[in-house]
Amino acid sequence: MTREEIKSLVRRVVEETEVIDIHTHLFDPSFGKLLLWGIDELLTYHYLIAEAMRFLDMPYDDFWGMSKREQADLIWETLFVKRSPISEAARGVLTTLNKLGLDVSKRDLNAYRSYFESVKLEDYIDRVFELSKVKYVVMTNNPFDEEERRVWLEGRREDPRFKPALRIDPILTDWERTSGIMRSWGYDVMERVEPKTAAEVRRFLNEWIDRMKPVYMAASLPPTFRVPCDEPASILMEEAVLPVAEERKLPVAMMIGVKRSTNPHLRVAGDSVGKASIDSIEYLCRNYPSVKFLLTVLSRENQHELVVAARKFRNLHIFGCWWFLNNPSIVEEITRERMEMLGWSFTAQHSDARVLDQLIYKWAHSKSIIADVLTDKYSDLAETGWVVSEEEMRRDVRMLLGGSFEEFLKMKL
């Protein structure tokens, strides 16, 4: 094939392949409002916040004192009306509404806010999902946030397309408040980390594990995150979370380099990032080897670390570029550099959405990046008369997509 006929194979492969999403914040309708979604979230997503707070010559307590409606109003007209929306939180809104088959040229607000509230919010999941060609994605649950839990008590309907994760770093990053709470509900634990406390927070593990039923339990940490230490959450990761991990043959996915409230007046939109330690990855690779673990980290100087990291544990799982590095000129060098030294052996990107809307633009965004990298690597091969037939090529993509996770999760270390 030429160069020009490869890339549309290619193009129309990666369009077409379903996509497992492993990491999200959707919740299914079971839960309620908890569930985001239409054109006022869109806009009042907190990368969007942050951006128009950029321009707006206001208090940051009067934004937060508006409405959601007043404050994607405000959105609107910052960062879409009197400027081109070029961020690519920004033009995502636009992918969105165009893929939905709004017209966009027009221009108006109250048009789309028309339209999402004419469907139904059953169907319109079914559409979601069918235009972002997502076959599931895998949920973030909080059994420390009282209206989740409220939910896990008194029973999920379980939609197959939200699967569950538990969350874990109420338990890793906030101890000192977490216990508190764990013996108001009837764990006998302190805030000095001793066997006893340990053992009950494997109990109350193991008693999410089989409420939710999870993918994997998941933690999301700051940069100065360390094992091992004399800290908490060294502890009890140690004595805790591996333990459990270990013997429900679960996986621990870990997402590092969070600095929280940088800017508080943000609110949400006020974390920024900083760098992971790979040692403190590589020591748990190291000394829990039946453990698997799932790891993206959030600085962009950390990601040829952790590939190296990545080609010396099979039980080491990379996935996604995360929050600050899902933008595409950062999306399409950490690809190649995976590609380059890992092959097929990772997962290429998650959507982190927060609304569900957004599985339609990330996917979109994303597979354009990817397939503009395939095409470049199949060339390659092509170069030296090594010919992919478009079977193969389906195969392939599929592992970027989902699939090299599915078979991570079914080894068997």
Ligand code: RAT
The other form holds:
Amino acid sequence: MTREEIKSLVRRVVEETEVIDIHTHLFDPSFGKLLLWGIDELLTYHYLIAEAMRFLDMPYDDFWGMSKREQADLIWETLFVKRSPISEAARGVLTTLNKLGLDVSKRDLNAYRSYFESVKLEDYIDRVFELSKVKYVVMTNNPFDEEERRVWLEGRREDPRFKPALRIDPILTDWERTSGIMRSWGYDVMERVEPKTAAEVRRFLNEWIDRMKPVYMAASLPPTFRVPCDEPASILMEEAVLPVAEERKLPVAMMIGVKRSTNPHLRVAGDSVGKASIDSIEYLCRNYPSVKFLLTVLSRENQHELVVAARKFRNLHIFGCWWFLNNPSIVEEITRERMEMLGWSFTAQHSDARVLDQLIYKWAHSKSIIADVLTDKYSDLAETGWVVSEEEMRRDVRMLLGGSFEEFLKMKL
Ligand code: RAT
Ligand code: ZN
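Alt. form predicted together with the ligand, vs. the form predicted on its own above:
Next comes the full complex, and the chain you just saw is listed first.
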């Protein structure tokens, strides 16, 4: 095959391959208002809030005092009307509208709103899954969120397209406050983590694993996260989370490198990035060889080191180009780096979608870059005389888009 032929085949195969989206913030309809969708949610995505604020001279609190619709109007005006929507997140809104069949050249926000008002949520969910070719998404389920907790306690109607993940950030990153909440729920825990407290946290995790049947336990962690050390996060990780992970055969997903509230006025849009300790990840993989770790790090500077760590530990599976890395230039770089050192044993991307409709653009954009990288790689192989069949290509691409993740889950350690 010529390079052009390889390119068009790869494009078609990547486009047609179904995706498993292993980390999102989406919810199925039984969670009611927690499931976000539609144009106003798309426009008020926190990535876009941060970008719009750079052009606005209003006090932060005035922005937060506005209704969602007013915020959406303002962001539309600021990022789409007064300037061209060139950033990745702004472009994403347009890709989404376009793929839904709306005419972006009209720039008619009210027409887009009317479209979303006219669709039925159930049908719309089907449409989004169809357009994005996502087989299922993994949610982020926080038992410390009051609204969400209620749904779990009352019992949810399961939808196989939305799989649970037990999010445990409050335990690892805010133990002072979380221990108080857990005490009020009847767990005999103390602020200082001693054996009884660790046992109670294990009891809590086990109860929620029974209730949620999650795919994994997960936490977003700050760049300062270290194990082993005498911080509650480290002790709770080793004394509570990992023993439960081992016993329940449940992977632990860690997303490391988020500096929360660098600018608190920006609220949900105010987090930043810092470099993580890959030594700590290696320590965990080495000392807990029967626990599976799913890992992504937020700092670009950490990427190479993390890939090397993954070469050393088969209980470490790396995934996604997270948040500030989910931009074409960086996705391309990271995907190449991983492919060159890990072959197919990683998951190229997750969407981190917070708004259902974002599945459409996040996957379209990522797939296009993955296809570019694969075109180069298959062309390099072709130059040696190695021939890859379409079927083999489909097998390979499936690995990158969720197949390797599922194999990792099944692997016996
Ligand atoms: O990407 C995001 O939307 C972030 O705000 C975070 O949610 C991050 O992905 C996380 O899961 O902590
Ligand atoms: Zn996330």
